[in-house]
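One chain comes next, on its own, written as structure tokens: the form predicted alone.
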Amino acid sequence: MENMVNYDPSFAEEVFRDVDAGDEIKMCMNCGVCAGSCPLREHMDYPPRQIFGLIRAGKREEVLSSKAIMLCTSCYTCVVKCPRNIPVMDVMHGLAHYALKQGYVPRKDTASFGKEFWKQVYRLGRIDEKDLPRRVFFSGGLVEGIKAMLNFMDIGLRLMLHHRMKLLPERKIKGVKSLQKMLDKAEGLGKGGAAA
């Protein structure tokens, strides 16, 4: 009996309390239907039911640094198939957002893209198809940025030839201030506060 490890429920309590839809994990019966129906299951380091088990086991590092929590494409297949009606997709997204807030970056490229994407949406109300990749490419440094730009140069040229990418910078949408207020309010609600 002296080799038994004490169970520490603190991480599970943290997830239930602080992660969007985190308390829904309590309903999981570990059937594995979510993983079996996920189109990205082969790319996951841990399927959702194993993520839920790791949470219950107090494995904070394994969960928050997992690539699986960043893979969800919001296809809803797991939600539709779950016999307990657990919003698995919401839980995975909630864990991904929580991991990023805690300083974990399981998929650096995806996180960098997401950060730059939302910065542009907030600033302009739209995406600038040439500026966004440039910012993402160079977020890893000058040499990495040059390599990435050279790798994607043919795609950029084709986009320009087909008038899918403009040469001039994108302008802000009309009413961008209203959009920013809405996004600020949504962020405040997401933090559990009541935004003004």
The other form holds:
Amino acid sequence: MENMVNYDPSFAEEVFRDVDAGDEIKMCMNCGVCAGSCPLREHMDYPPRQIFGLIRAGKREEVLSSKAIMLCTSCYTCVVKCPRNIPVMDVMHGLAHYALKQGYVPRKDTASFGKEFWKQVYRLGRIDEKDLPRRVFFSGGLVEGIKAMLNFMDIGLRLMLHHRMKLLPERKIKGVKSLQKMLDKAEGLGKGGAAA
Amino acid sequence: MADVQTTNQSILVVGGGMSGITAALEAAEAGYDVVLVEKNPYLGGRVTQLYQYFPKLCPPNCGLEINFRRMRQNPKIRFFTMAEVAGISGQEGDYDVTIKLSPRYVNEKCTCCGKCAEVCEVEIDNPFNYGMDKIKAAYLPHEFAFPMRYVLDPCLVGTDEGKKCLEACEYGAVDLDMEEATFDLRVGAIVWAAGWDPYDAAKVDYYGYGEYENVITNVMMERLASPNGPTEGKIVRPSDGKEVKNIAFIQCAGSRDENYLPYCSGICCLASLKQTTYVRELYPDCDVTVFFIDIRALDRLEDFYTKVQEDEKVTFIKSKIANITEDEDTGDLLLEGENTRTGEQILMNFDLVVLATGMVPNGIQVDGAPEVPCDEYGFLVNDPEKTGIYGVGCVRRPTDVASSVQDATAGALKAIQSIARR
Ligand SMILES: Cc1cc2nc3c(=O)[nH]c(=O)nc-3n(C[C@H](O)[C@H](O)[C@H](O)COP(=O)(O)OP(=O)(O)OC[C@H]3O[C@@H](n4cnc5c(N)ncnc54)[C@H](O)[C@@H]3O)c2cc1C
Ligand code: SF4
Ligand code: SF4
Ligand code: SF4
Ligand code: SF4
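For comparison with the form predicted alone, provide the form predicted together with the partner chain.
Expanding to the full complex; the earlier chain stays at the top.
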């Protein structure tokens, strides 16, 4: 019995029960398509398939503190390609949300981006392509802010050239109050955004 | 043609592949009158297009030839090529069937002298080689064709080229006035053995089949390896004709995927293992990599897998490939995925990629035919409550020749019982 590994199913059960879309991973056949096609795979500590494997292996700490679950950008590639029709992205978001509720804190830049993004959507009903990065860049102080700005100047200029970024500040959308009510309600239901 | 006398003691077999031929022979050798209809201009089905059979790696023509001899010796079997079922009515023990014959434009006087093909200058895509080469529009479907008789493509009718073929034939075998014909049959039972079609690999768009020339399918690979195929048995890249040095097989290309074919096609693992041996025999320096979810080599077929694994030029990587991109300058292909044993990212280049595509059943598509139960994927199900029409072979499940033959023998017995019950 030397080779026996003791798996602890309690974390998997917790995920199936308490994480949004968590029970979907029961269908995973471990094929690796999600991990092989995620555009952020190089930046993830564990690409989606490995996250699911870790859940089954009972590695609670590794999963909930992983960088990967916070990095998912909702590009949908994995959802479109998964041969078992698993909404991989929803599971990743479910896990991120669950981790935050459990008191896990994402990396500083991920957290500040999420917070600013959320605040802006709440206030304006849309994202201001200049204002958001500016706030994120300067969240770490003046010097870091200037450095980051210089880094991204090239992209910014090109965006402006292609009319993808306006010079004037974005205005609120019509009916932003109704949107805020919807967001409040969603938050009340426990389905809130990254800043939950 | 239409002088076929049948009664409600006769059996109709639809499809002249290994399954249909077996069912027809078994029933005829048990003393029943059988009519076999086959859509192609020749019998044998998909098996005729294979280079070798697993697991023994013998050429499929020996087995087929034995069956054709049995057919020739048995007056109880009548068979029709270029024939399809246009209508079925009635019930177990008493069916009326309408058969549609497409014109071949060549009659039984053909000696296969080849003169018509010599003079014909029109070429068509060669269906036997999945369109990988061209063939004259007056052609013999393949060198072992049974019946051994030429075919004229309908595009020749009413043209000067057609006339040239007619005039070239010294035996009065070309008949451009042939028309589509139908005739009716009365039978007591029907065996449906219409087999399978390869899954359309272009649907899995991230593999680039149809767009990247050097991405081919497993059925094409069988033709490339065949001495009577488009390259006379050389396994070369379609883009530049170079012999392969580094080839990848992608398993489950479309199969076991809810977006495409949700089921396992059963034979494509063995087909790729077999094709690996084609490559390795021909090119001792060629590297082969097989990407798989898991290898399904059941029962004694596992020995074949073990043998291929022993070849040090063959690597097995557990990964379903997630994307292919082509290098436009070289025609090489970049495969991306995750090695699910090590967790490493895969970024590997190959000069030829073979997609192990699956099988789609040819169900009963005849307007107004009595209902025969199917499963959710279109495979026929033999329901003991609904007897009289029986699916056999790959229309029932994706499987190899040995299992198809067993299933067809069982189907022949069921058809005989349908008649005996009356
Ligand atoms: C790449 C590849 C490699 C393979 N290699 C092997 C191998 O090495 N060994 C092995 O055992 N198996 C192999 N197989 C499986 C093998 O091809 C099948 O088991 C076999 O073809 C099944 O025979 P069948 O008669 O059921 O179907 P088919 O061979 O498909 O025959 C069906 C026949 O019915 C005809 N037909 C279709 N529709 C109609 C209609 N409406 N009316 C009249 N006729 C119709 C068709 O033209 C065809 O002639 C391989 C499969 C693939 C994909
Ligand atoms: S693509 Fe789907 S089935 Fe495959 S490993 Fe990812 S989640 Fe699992
Ligand atoms: S949706 Fe998220 S996990 Fe899925 S491929 Fe995109 S970034 Fe990766
Ligand atoms: S059709 Fe006539 S010319 Fe053509 S191969 Fe047959 S016998 Fe020869
Ligand atoms: S036989 Fe092998 S390649 Fe074919 S679908 Fe099944 S597992 Fe995939």
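We call the rigid core the largest set of C-alpha positions that still match within 1.5 Å between the two forms. Positions refer to the first chain, counted from 1. As the structure is a prediction and not an experimental result, all values here were calculated from the model.
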Problem set entry | Core-aligned CA displacement of Tyr76 at least 2 Å between these two forms | no
Problem set entry | Met149 C-alpha moves between these two forms by 2 Å or more, core aligned | yes
Exercise. Would the C-alpha of His162 be classed as shifted by 2 Å or more between these two forms after rigid-core alignment?
Worked result: yes
